[in-house]
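Listed next as structure tokens is one chain, alone, in the form predicted alone.
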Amino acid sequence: MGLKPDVIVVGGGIWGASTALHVVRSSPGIRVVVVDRAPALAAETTGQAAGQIGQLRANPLMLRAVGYTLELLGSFRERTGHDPGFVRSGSIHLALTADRMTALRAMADRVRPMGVAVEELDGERARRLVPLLEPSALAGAVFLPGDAYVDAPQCARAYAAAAADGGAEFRFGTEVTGIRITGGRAVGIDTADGPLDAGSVVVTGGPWTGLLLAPLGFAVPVVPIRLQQMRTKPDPNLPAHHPVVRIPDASCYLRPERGGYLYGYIDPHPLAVDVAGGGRTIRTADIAVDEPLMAEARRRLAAVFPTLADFGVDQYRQGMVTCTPDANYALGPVPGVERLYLASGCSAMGIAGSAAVGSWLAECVIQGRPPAEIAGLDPARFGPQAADRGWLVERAREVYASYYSLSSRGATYGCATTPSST
């Protein structure tokens, strides 16, 4: 198969093309071999996500990892020559209730010493950056102009292309089947075409991490749960400057996209997928539209768009969400394995984060052990409990479900303020 890479990474979305890019950028000449067994780049979960970029964060190691993915974006295409599809939108926060806007008042109050320019907005204000909005059902509004939302899949593109310039490789179609270990070292992989050696190997597999790992006697503390969008059709007088907007009283959120609008809705009774369910390998494609939910996202957010509606469907979109027990990433070594690697469990914060998170594993690699500022992101912080699938399910649902909640055990849009164990 080729020249012996030095670092093979599993997984070609967008958090293995990340790593490639940052990997060949930190260390020209080392050679980079992606692998995936899709067909193509960002074929999964990547192809699924909103794309949202946003600053209001608590904690702040995912400040400063958002930070990263918008000073890097912001000027990729003239930096690379490869578009990502940045759209530098700013988002605005939506407050149905008093209490609400005293919570986004707080979370702005956190950010702006980091740097973060944050406005306070009344309903007309707010009309005028987005117009289908009715600006009688808010109790107030922030704005970030700061903020941006990408078209995932071409970020991942972008990402790949420029890593392709420093000299990675993609290679698709390639079934993993299993991680090569001599000595308690990570050598290499096995694929359904050969083995593959390498020094060091990252797996970025998203929800079918886990799968990857097992036999090694690792349980990664990561559930996938279901995520359901929809897109509406064109609206011919949405206008070029229209923001993320986030109304997290609804659980919803919303964007322009393709002309038209889309949106999703934070299920309170999410559900957890079983990627190995029924003896087969479950994938992206295999979640079904779940229609009666999404029509609950429209019926939540036609208090504040009365007309959104009347655009109609043009496209139901489904996926997966990885979620750890505290909304933290499992980013870091996998123990008990030299030079073996893993990033999962995005929490909705894949692709916000997606430029920090190929840094980190950048560092690992390179390094050969993961930056401090990231201890805790310890895929093994669980201990044990990782290993109790009930645990782990029930609190990874009660993540998702509780990612706008105003009393979720100190979360702040799902994230914990500070990582730690549970």
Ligand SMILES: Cc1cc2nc3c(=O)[nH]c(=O)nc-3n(C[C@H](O)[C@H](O)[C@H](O)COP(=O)(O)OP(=O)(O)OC[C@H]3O[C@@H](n4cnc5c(N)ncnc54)[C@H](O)[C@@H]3O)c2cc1C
Contents of the next structure:
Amino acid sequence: MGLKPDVIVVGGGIWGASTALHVVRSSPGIRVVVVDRAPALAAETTGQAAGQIGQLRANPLMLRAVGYTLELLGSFRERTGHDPGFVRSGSIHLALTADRMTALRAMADRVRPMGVAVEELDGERARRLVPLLEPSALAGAVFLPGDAYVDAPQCARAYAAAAADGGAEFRFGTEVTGIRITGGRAVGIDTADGPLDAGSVVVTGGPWTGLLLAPLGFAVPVVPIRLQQMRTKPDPNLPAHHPVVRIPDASCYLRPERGGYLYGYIDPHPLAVDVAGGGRTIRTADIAVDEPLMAEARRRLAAVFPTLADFGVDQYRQGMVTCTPDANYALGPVPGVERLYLASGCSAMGIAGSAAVGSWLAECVIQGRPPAEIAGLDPARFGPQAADRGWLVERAREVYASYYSLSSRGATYGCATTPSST
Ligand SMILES: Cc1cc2nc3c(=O)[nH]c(=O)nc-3n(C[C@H](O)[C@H](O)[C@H](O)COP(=O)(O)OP(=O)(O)OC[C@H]3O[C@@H](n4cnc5c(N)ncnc54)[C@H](O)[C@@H]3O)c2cc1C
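Form predicted together with the named molecule structure, per the form predicted alone context:
Below is the entire complex, every chain and molecule, led by the chain shown above.
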């Protein structure tokens, strides 16, 4: 087994890979081991993601997180030699109603002072960017030329390869069965292959983070919720590239991928998944395809993309996004245990914030405390209410369903205006 690692990261999704990278960068020579039960990196949620990195965010902390991800990934290949599949596509948000256009303008006005370029477009200018859209359906649009997307699993592999260059080690096919605590301090993990000691433990276990921490008496305030998308068959009539399109009035997003159109749908009646339900662990591959749901997405998109119906289905892709009751990440120390940290609750923006998540967790393990700016992401912020599963599920479903909503709580694009507002 070699020398005892200084840091064990449980979970080889994009958050675990980014954490490993930021730890080895912040503290050269430190020994980091990432452990995952899957046979390879990014085999669960990360492997399903659309990889979109958008800056139209209500929460300044999240906007800074996205800004750092864009900065890091924009030059990652040149700086590290590892290609994260970064495409500076820009993104366009379409309004189908005057009220939506007012809301988009308000969001644009909030992010501009933070250095984000946003242009307002009429329907014709929007069509010049996205040729197949029907401009008469639009009340207007905003365009963010700095937005991007990555190939999410490729991006996780690039983070991991750069981390490995700095000495991090990745072990796959290793189930973690528990966190070992001695004298109120995390001292390692138990695995199916035996125990492994470490100075600190970080759990980035995606939808399964709560299962690992429940035996310690801590209820992680996160509910996994199904998110589904599909890709059409490749077709020469579809543009190979254009900006990511978000249509909040239809609760959909869409972008070109592999010669087809990839589109996703935020279900207004979200399905919460009990990952320990039925006496066995539910994995990403167990999430069943819901074809009627995606037919509904296609119906909603038809007003803007009338030709979409002509293209057959190439692939359904679904997974679980982890949602908190206030739509912000749950990230930081596990209460009552020293040297143990967690990050989950991606709220469907885990790729977008992946670089910041890694840097925040690296600061946790290296400084022994979280950076001040993420106080509002404290996993313990909901107090004992987090143990009330019924409340948690209800709030998380509500938050997810309001991702694109125009209500007073809504139009959040995945995060509350202030980190702890509920
Ligand atoms: C359909 C879909 C589309 C999405 N689109 C976007 C998008 O466009 N933009 C965006 O920002 N986000 C998007 N997301 C969200 C994004 O995918 C997630 O935020 C991100 O992948 C979370 O990464 P993670 O590392 O936390 O989790 P995961 O990728 O799930 O990694 C967790 C890892 O922990 C491992 N693990 C768990 N328990 C154990 C154990 N006991 N022992 C060993 N290993 C364990 C798992 O095997 C897994 O590999 C999307 C998600 C879905 C489902």
